[in-house]
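Next comes just one chain, in structure tokens: the form predicted on its own.
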Amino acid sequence: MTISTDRITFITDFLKREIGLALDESKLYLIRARLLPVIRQHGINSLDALIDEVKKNERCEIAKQVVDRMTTNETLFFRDKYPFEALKNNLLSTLVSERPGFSRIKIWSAAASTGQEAYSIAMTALQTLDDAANKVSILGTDISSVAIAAAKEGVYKQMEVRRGLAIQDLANFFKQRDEHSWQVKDELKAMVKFQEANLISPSLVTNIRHYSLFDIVFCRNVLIYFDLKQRMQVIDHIAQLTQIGGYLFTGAGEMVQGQRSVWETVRIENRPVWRLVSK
């Protein structure tokens, strides 16, 4: 399957404004495998095809699939484990004992994928405060609308719940819709909202900020993808939707700075995270 010079060209700078990934011709082979689906669903009979129909209309519903097929969606439930442990052991406990009144936890997991991270976070909560429903609230976003749509139904087959999640877990948190699949129950789903968001997008703080400030943000996995300067707009764009004195999980070595805000590193339990000093 050939794609000439220019659509390359085209295809990788369309892919870099809209969701940050930056690749150059050696992640061809990337491009051509990730895509090789939506040009068969359309029946379109080259990926030159398929790119000159995204440069016609970068809104068309083709271009949206190519952005979700690029798009990485790779998660499990309790990833990494150490950022879940702290919640438990540490951050949630000191959080709600300096809470004003019935103030809410907030916690954003800004790369929710399929929704396995934003769930994990609330079953910490479940397990490690009295009425955390009413104590936390949980947002997850990502830019995929075919991964917004699969957190919100909350279904996930046998192979994602081995996948990090203990069975005992498995047995309070899911009912079993059938042999092959399991259903989030009512009151994890009721703990988190999802929806549709580019982190890169100018209008990321006005499509959040309703939700108010966070106190806790997880962005892991994802600034890797970035170029420095997207990366520093990440970083911005999170610290203003984040309290002054809050958290920020990232993936093992990546790295926080922003143009404008300032963060430290603490440590929690002998492992770094990132506290916003200013913004």
Ligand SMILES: C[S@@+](CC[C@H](N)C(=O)[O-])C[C@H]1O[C@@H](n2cnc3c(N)ncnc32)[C@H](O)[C@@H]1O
The other form holds:
Amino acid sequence: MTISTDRITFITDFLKREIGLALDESKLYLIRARLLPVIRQHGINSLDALIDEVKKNERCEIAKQVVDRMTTNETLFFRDKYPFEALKNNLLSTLVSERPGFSRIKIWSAAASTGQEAYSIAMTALQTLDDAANKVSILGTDISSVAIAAAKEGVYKQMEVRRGLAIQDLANFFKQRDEHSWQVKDELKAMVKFQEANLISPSLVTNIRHYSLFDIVFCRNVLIYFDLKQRMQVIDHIAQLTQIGGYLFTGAGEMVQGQRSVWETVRIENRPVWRLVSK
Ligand SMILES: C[S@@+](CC[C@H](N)C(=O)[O-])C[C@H]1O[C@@H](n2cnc3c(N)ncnc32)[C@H](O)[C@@H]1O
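Output the structure of the form predicted together with the ligand; the preceding block shows the form predicted on its own.
After this comes the whole thing, all chains and molecules, with the earlier chain placed first.
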């Protein structure tokens, strides 16, 4: 079924504006496939009618579900391994030893999806530092309310814990809930907070600022969805929320360049990591 040009323009503009997702008409099949469950759930007749609902009220529940369905939440525990090796073998102990008196190391998982990245950081801290629960705090944020709800719950299917988790970590940090799922233990949960946040929203910085500045930020496998201008804005937002000298991990091949902020690359564990020079 064909969709009118103005509806295609509206929905692609909406997705670009709301989540920075750049899609054109050639990706209509993807929009259709992802939104089919929302159409069915609300008993709406067609994609046209769904788009009209969003057009009428961009803040309605259906619009929120459209955003959720269009985000790609693919993630796994200890993804790419080396950022966690860098934390374990270098950054966490260095930052603790540089601390004057008591102040926590603050780490932000800025596109946290369903929480695997943030919990992997917490497991790494517990494996590396004595009394890690009092030395490290972690914030996980994501635009997807469904992903954040799952992250807060901390329950993972057998298939999800098989992706990236060592057997020993599963035994140490998870309780088996039933035949098919595992629950993150309270010790791990206590170190991580989750909240919704849109990286391209102008209110991001005020939304997150009350956590005080971060020492380390993970912003991985999300910058690729933004165009250059939005990417630079996101990088500047992150800089505003990061200590000078703080570190930023991105996904493989995700370049860091701000409009105002300046970052350098340093090598840790023989891999490049971004470090904030000025903002
Ligand atoms: C592919 S996942 C990456 C998850 C994790 N960082 C990793 O590397 O495994 C991308 C995540 O970015 C989130 N995302 C997409 N656009 C976003 C935005 N504008 N603001 C915040 N999060 C966003 C998606 O909801 C999704 O959970």
